[in-house]
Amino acid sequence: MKRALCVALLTLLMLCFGLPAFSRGQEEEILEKKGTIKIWVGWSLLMDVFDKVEKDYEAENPGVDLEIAAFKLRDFEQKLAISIPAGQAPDIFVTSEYIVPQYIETGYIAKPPKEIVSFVESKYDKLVQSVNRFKGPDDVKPGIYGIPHIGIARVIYYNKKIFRESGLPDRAPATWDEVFDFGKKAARYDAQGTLERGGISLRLFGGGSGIAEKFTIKLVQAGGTLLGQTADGKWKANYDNQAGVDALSFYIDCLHKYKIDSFEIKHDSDAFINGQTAMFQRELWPIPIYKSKAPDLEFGTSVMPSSKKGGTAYSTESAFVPKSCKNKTLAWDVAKYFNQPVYLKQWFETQGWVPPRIDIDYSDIFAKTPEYKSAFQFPEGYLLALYPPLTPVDEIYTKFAERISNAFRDSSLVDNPAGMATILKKAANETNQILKDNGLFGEGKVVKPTWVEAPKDIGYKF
């Protein structure tokens, strides 16, 4: 009776004072919106957005003091590393699936209240909810512990320009054969026969994850994953194999065969704003930095060039709260907010940070930058390579990373599938060892890729 006459009064006094609530079982926890959330991030980027959510926030809820802060992603992670296990983390952060797990398994990360559970599925994509389903110490099956903020496939841009003026059609390379001839063809030397303009610039350095991710995109091209499932449902190394021999070939043979690529000249986005290569791989970021810095610049965006298979690598940021946060309905009331249309489609318009919400209508953005659509207009049979949900995947793509950067530089491979296979074969035997030493080391062939088909249909309004 006691009870039941508490339940009221606190359900009037909601309706009096327009309390929302966040529900977790059978209990409610009343919003309060008092306090300071902070808010860590790893692109500063998105700060000219974020700075917007913090002034709004704060002028509908005056009793509320918002601290949003970005780091270099690197900077960012340690930074992770270090405040959550001690229990000083942000009230909110926003990282990649690939780094939360390691928090998630280990209890770090608070649940989210059903309400964000039902906000999530029957607002984001199906794709970006299968990726961001993990498994806690007390779960008896993977669950959304977070609200994404951005999924995105990677896509190949190309020099219009250039390719014009290298007699080359006005579209990307379809097959890897296409890449070498293309590549050769948009490729500058000077006179002593040193390469001054790429065919394509590869990703040969920088972030250790980086440099695996991109890899893992040759990888699934070729037919196969940096990781793989056994039938006892663990994992093993899946590239010490022809698929590996396959990938590792692409950029040797970039390198060092034609030499339409090298370590000697600048990389990347900023190679291809300056016109010093003529392709590249990468996510949509670089589009609204072309727009606004380069408008002259004449470029294109397209699926990635296929091999055996046709396919590329994708990956998620979401917002988690973690167990420490002293006010975590406050916190997913705020990471809630952020998520807005109003923000979404400002992220996505004015820095390519694809929202992977589906009610959204983005049709005005993609009339305005057709570039974007490359990422969501997949062919029948494109693969999209995914991080596993793992603890150690940091760990193992970071320490691949480290021993496939040193290959890259070496010219003997030229050619040489069986040097290329034993530097593989240690390699996987590291990242098989890393799995057994977290007990997630399986057995036997591998039967399960880490890809899955390329949704027809993702959601996204044109």
Second form
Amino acid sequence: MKRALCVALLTLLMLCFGLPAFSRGQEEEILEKKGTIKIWVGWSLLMDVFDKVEKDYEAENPGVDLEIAAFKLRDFEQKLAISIPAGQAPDIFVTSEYIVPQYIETGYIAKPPKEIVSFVESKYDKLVQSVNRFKGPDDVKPGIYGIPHIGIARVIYYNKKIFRESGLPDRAPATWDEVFDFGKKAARYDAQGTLERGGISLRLFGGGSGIAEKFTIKLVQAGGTLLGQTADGKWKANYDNQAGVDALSFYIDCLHKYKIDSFEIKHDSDAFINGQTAMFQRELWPIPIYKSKAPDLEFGTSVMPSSKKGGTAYSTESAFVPKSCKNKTLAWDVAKYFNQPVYLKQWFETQGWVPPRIDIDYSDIFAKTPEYKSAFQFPEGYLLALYPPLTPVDEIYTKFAERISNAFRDSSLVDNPAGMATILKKAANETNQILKDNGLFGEGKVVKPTWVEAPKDIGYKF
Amino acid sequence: MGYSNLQKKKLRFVFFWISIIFLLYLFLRFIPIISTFYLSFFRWDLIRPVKPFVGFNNFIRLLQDENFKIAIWNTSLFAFIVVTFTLLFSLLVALALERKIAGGSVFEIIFFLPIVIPLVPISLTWKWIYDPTNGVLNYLIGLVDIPKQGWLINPRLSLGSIMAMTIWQRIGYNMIIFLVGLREIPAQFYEAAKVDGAGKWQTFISITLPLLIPITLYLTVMNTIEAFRIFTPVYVMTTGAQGAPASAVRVLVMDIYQNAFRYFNLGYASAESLVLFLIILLISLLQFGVFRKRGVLA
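Just the form predicted alone so far, so send over the form predicted in complex with the partner chain.
Starting with the chain above, the whole complex follows.
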């Protein structure tokens, strides 16, 4: 009896003192800032600021070693695909909302602690929050899985000097008709009639999904999206319709009808910085490059010209922690650390890497670089085309890009909506087949396109 | 008859080192090849944990895959043109250098240099040469009033541009082999032809060419296999916004790479690799067949 009483007393004592001590000990262990945290990113332009993050964090936390590596985007995606399922992933990786769903769906990504979720919900803009909600294998509804690091809308760039020389106003075209009109006036041809300076530089070639991403900008302006959701919550191609034909005819008209772009000249940002095109569309990252490398380049940016609707493409990058991470609390601490105002403002100012935190005053940066504003201030009813959160989205975009790239060179498509519809139908069959192969294809009409209406005020102070 | 201790020691030494090579070959070649065969019968997604057996489904899908058909066509066209022109130009260069001209060995080195330079820097250099605005090639054709061309970015020109680069790169190696063949032809054959009153062309057709057939066959097969495995220049030249349109330069290995490491469909890519393996095997068998028929092989 005495012995039983002793055991009971001892157990009670253990419960009273032992458990709190145990949990305290656990807490201390969790919060202990010791060890190595590996971070992988797919954008080398982030490294200058990340080097500073590494130095500062290690100075503040002598027991922690940060190993930060940047890879070329496609190499980075491959490294993730191999390392995450093998349990060899880095402790933190920064990737986009269209790459991460496949890892979340298969249960490879850790859920952030409540403190991180409330941090994101209280300090980040509405758009980036709405795009970054995912459903894991045990989730009832989609939730926050990472700390957003960028939320970027594409804008149109125009060369002010070329516009002035061509008798054009000091503003970007507001409609497609104005794009053609401004483009025709700004384009220059040599004696043989070859385009020397483009009116606009469209994304016509190059491997990868970039062609499709840029095409979605025209598609959303024409009232379509690349994919849409059916009533059963599944997906199907949403471009084998009038919107698709209109978007394709925009390209065909620029290339073959008005000849304001061609396959014979340099394209994109490289062409713009050299004055070889009057306009092009991109994210904000070329702006600091132009400011530093071509200070004499007079340029402006604007929201995209509209057709039936106004709109552009929008995408995000966030920091995620995989389940294989040994010290998740430390990893989240580091992820939160590099999302501090001091670093986000540096990324924004020096790299055009748009921070999605709205509790920071960026007015000094906007005052210095007003060209940044067009990615934050949207007209009423402006639509943002989103990447659908689907595993095979890259395959869908890349294969569509190849088909559409082939169509661009076909001059017989000028004023030929039937020809364009045939091409789009074939492409849509391929898109739908990929969806079927992945069990994602939905029958019936598209009821929900992959766009969101941009809030008039997404929370930034200018 | 037993082995002496020394012989046993020597044998152990030989077997030890051979077994290392054998194991390396086993792990680096044989097992991956067998794994490729195995994976081709599964829907083997790199990321998804479930990898169901699909039988011949991947092969059936290949037959309906337009990208695969484009890749087969582009690769065959690439192989045919590259092999034909590489051999032709290499032979011409070898014939010119065989004449023992002054500084001939310097020319041999110059022609051979591209083969020792890795393909990535070569491809990047040619990407600059082909640049539509600042490229040397457009500058040169501009001197004779030919309009600027989008050598890589115009889908009509892009595959041809990569072919031209590949031909240029391979001439050196083929030229050296032809040169060896030419120098091996006994001088008395030419002397006899001269005595018989044969002209240069007749000598070339009746003596040089027939005696070069074994070497030509060897080079044809090796170049064809290499051409079917083309990847690096295509990959380098399609990267980025100024790169070639992928469909215009889609070749088999590029398609395999894309399916495996872009879309992570390793099962499907394995089936495609198996088809490429069969194509190359067929070419190799053809080589042996022709060699045997001509008595080159015993």
